[in-house]
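There is one chain below, alone, in structure tokens, taken in the form predicted on its own.
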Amino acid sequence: MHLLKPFSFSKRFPETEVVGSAFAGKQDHLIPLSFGFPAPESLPVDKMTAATEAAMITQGRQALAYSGGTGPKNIINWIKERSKLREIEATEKEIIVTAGSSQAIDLITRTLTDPGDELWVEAPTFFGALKTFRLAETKLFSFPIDENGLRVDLVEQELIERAINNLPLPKLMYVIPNYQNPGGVNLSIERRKRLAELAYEYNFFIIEDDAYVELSFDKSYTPAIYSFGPDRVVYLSTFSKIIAPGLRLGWAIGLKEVIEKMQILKTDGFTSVYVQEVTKNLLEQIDMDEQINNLNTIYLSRKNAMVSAIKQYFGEEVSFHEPHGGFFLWLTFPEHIDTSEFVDAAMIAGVSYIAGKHFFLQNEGYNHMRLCFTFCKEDIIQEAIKRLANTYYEHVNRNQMIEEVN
């Protein structure tokens, strides 16, 4: 037997925490309020099932192969299509598809950065990305968002201040416009607008994640960043919430050097292009605006009975902005109150939530959690909030005891 010795890993692994499964443990009574996971029912399976047997006997070996069949070229066709929505005009070789937004943030992340190269982004926002610029070694800094979105003025500020100064400017600048994640707020047309004119004067690039811009429930859509300034910013959506998180399917759009480089650094090739060919097959099959229809429909009503629960079981206790589309609801409790004090206690009365601390760079949101309506049935997500308001409760009685007794 060979004595191991120790052995050190790369330095790249940020010193964060893990944010755990929405399952863990896997109790059968857990109520997942955590991750953001698509109604069940919503999925089509049906289509889907039939689209993959179209595949092998339409494209079977072409599909099979490296390069594959039809499919990429229809995605990417699709794609430019369905962009002109948000008021982008694209051409195909400024569009790459990804495994997923995630990987487009990777890529973006690391063509347009280097380590130590400052990159803002919102405060709270999208842990997975918090992830990825951390072990892409860029400087983070933070700016605060409000009803109306990104405060796009403290950014104007802080650019002004640091020229002036000759301090580093950002590289990049992360931004989620549509129901953002977590705050579940749009940045207004007056911001999307200064902060592409900001990008220009500045030189730095701005990421437009925009996962979530089709679940709108009153259909209301504001045209992109990227409209504003298709030289200064990458846009990114995705399949996932519109079909299915288990694709992986996403994209960029942006300059074509830009994506030329994304490419580059895209070691695995063509993003599987079976996969392209069964949502190919899949969106020849589905009414788009239909599916997106019956998507909203399913996430007004259940976003309706979280906030019916929350103001029946938490009263004044917290408030929150009522998001119009999206997966998510960002509650805040009174600034005394640390969430991630309470998130095994709720696991164990049944619920999970992801603490408001995961979001933000530095040691600030404890008072704040994050809740997804989109996985549970209304009847359902009236049990976990009642459920996760007692351990609320039961925390808050349990520490004024402590105070009490000290």
The other form holds:
Protein chains: 2
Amino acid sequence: MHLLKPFSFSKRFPETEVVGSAFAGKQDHLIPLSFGFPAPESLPVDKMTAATEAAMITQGRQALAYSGGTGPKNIINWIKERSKLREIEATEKEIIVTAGSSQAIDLITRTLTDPGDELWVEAPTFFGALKTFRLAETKLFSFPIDENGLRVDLVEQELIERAINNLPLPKLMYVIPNYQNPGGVNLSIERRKRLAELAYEYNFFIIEDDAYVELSFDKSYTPAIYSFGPDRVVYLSTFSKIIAPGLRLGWAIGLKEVIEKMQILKTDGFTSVYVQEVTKNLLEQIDMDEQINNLNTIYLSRKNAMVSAIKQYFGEEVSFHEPHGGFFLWLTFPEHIDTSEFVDAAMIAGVSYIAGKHFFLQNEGYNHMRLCFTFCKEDIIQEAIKRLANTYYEHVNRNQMIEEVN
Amino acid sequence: MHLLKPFSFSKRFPETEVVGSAFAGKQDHLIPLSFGFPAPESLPVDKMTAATEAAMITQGRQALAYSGGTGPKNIINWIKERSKLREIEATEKEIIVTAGSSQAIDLITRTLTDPGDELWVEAPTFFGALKTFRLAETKLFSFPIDENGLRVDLVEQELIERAINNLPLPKLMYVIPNYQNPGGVNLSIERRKRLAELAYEYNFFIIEDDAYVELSFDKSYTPAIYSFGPDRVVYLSTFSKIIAPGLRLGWAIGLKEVIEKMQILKTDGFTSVYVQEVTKNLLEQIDMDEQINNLNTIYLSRKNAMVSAIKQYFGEEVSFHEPHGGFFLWLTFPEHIDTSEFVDAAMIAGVSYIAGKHFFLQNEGYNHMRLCFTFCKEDIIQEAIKRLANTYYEHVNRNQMIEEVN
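Since the one above is the form predicted on its own, can you give the form predicted together with another copy of the chain too?
Expanding to the full complex; the earlier chain stays at the top.
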């Protein structure tokens, strides 16, 4: 009776490879340099405990309801004030709190595009965003980055060419302006201005994903792209990198009209009032500048440890831009190397990373590798890079031997 | 320079009227019978406080990370065990935890349908689900309910006719089997069986939205539709109605293949580990059956108060099915009445409700009204129904006067 026929799922699911799932601590001997995890020591557990107690005692009933309480409002106010550091002036109705930045990327993409619409990205770029853009069935097109971030000149050239030839223009451009993931570079102020101008001229929106802005070793802040074009930029940031990812609290800032549409698409309803009440209390109790200073002290030391270890074990074999903040080092190997070929060998040797190709649209970036320097302590990083170098040279030697045999 | 051109947003946004936003407590004098809020007195604030402290002390670091900890695993186990009461046998890989049921509805819809696909619903049905289905650009078609729930015979008739005439068959059917929102009725066991059989025969999926199953005044459980067709039913439920909506914790149970795809679409990443750790601790400390008994004692008394008040103030003017659980009373007014015409007058008089038309696809259900009996205390309910009746009769009298003048 219950004969099961094959069912056609939605066409939106792409046939892309899943990025390795080497989650921290899954294997006892594994040192994870793959995913972007904060330093466990940096998580403000004691202060969170106090904040949570305060939230439950003073706002318990509100925290457990669908909406209301003072938490959400106070968080919006905090975001408003903090954004002024990036020269962003926004009203309450121009801000939406989301379940992490990743939800904001999804909401804004589906607010501004339909399947088949052009969406432009940097190459390399965050694989999680690429996944979201593919699920939204957008047509992706990418531009390289250099030491000063996205090559805005090439974006302009492409826009001009498309306009002349009556070809489709982008609806959206996705940019990570500070401590780019994975490149580690920062977009120069001149390019920010020019990009914002292009967005007005060619009528597209920019998603400015600013997850790493606070993680600046030299405390330098460049004004946000948003500050040069508030009507065509949606600015995203998150508490994941400065408090804790477990909260799943991020935000978006943009035109009221855009934020309203994002709220309609936000089918989880309101982001947990409970989490917002707790976070509100934490924000009242914590000295955020001190918290961020502490983070950056830890991360600078770990970045330095990783850079030294790479120089020690890889010498001239790899090159990289030394980032002034953020989470990642982006390595470039010799052209003929495909880093995805020794992901498994590295796992066996007890170290994980993300192969370069995952950060590109297709058939590109094979000779790159992303390493996260924030999660592990200095001595562990040293050991991880040693394991990685061993794995790499074994891989190179094996390939050479195979070539010689053939 | 910054000339702003008009921008075309995604076509997915429908032009439907927004359902009134009469949130509890927004106006001091307003008694909200509109949205489905639990009794504030029922929220387990003290136990939540203890659970939160325990979570932070024993699992603080894990609770603040992206994933891991024992919370998510223990919650899945709790769901597995509790589901056995509905005769649902599921493995871990067949369960996904979501940000409330509403996120699960969104994920499953976009997993199983593409724009233009047929999605069938009950009439009336939950307006939040209708919103999600419209945003997914599905083609909606509806079937009436009676005292025994969805008219499965009419569904079957339509399936046969479509198959004969080579017309599109549904990909999905959305059903609320227990204490239907808004109808308050329960789907009979015979109809559950037949519906599951039809899903196999005509190869569509059923979304079984079981948010209200625990809120049973007579503690009666009918086996879930899922139990009759696990390969073609995705079962949804939530902690919102039995613990607190502020947590935003719900779940879906279905084929491993379906759950995996839902996880891919879940772009908020994992549902807050922090909330899951806290909830895990609560589940360990709380006697869930006692918690649910308490809820049902409160809700039965409030339902009775609302029924008496309606009989007192409306007499024979309205009819309704008296529900044995859930959150809502669904009133039927005389045929020529349009309840949306006195929503504003009722607000001014200090009572809110949801007009019937929002629960239907189009141009239907004008003479209905949904009232929530769980949020307010008995004496407040009495006052609210008095205000509602006054507003209604004033509306009827005014309309009669206008008719007489013309």
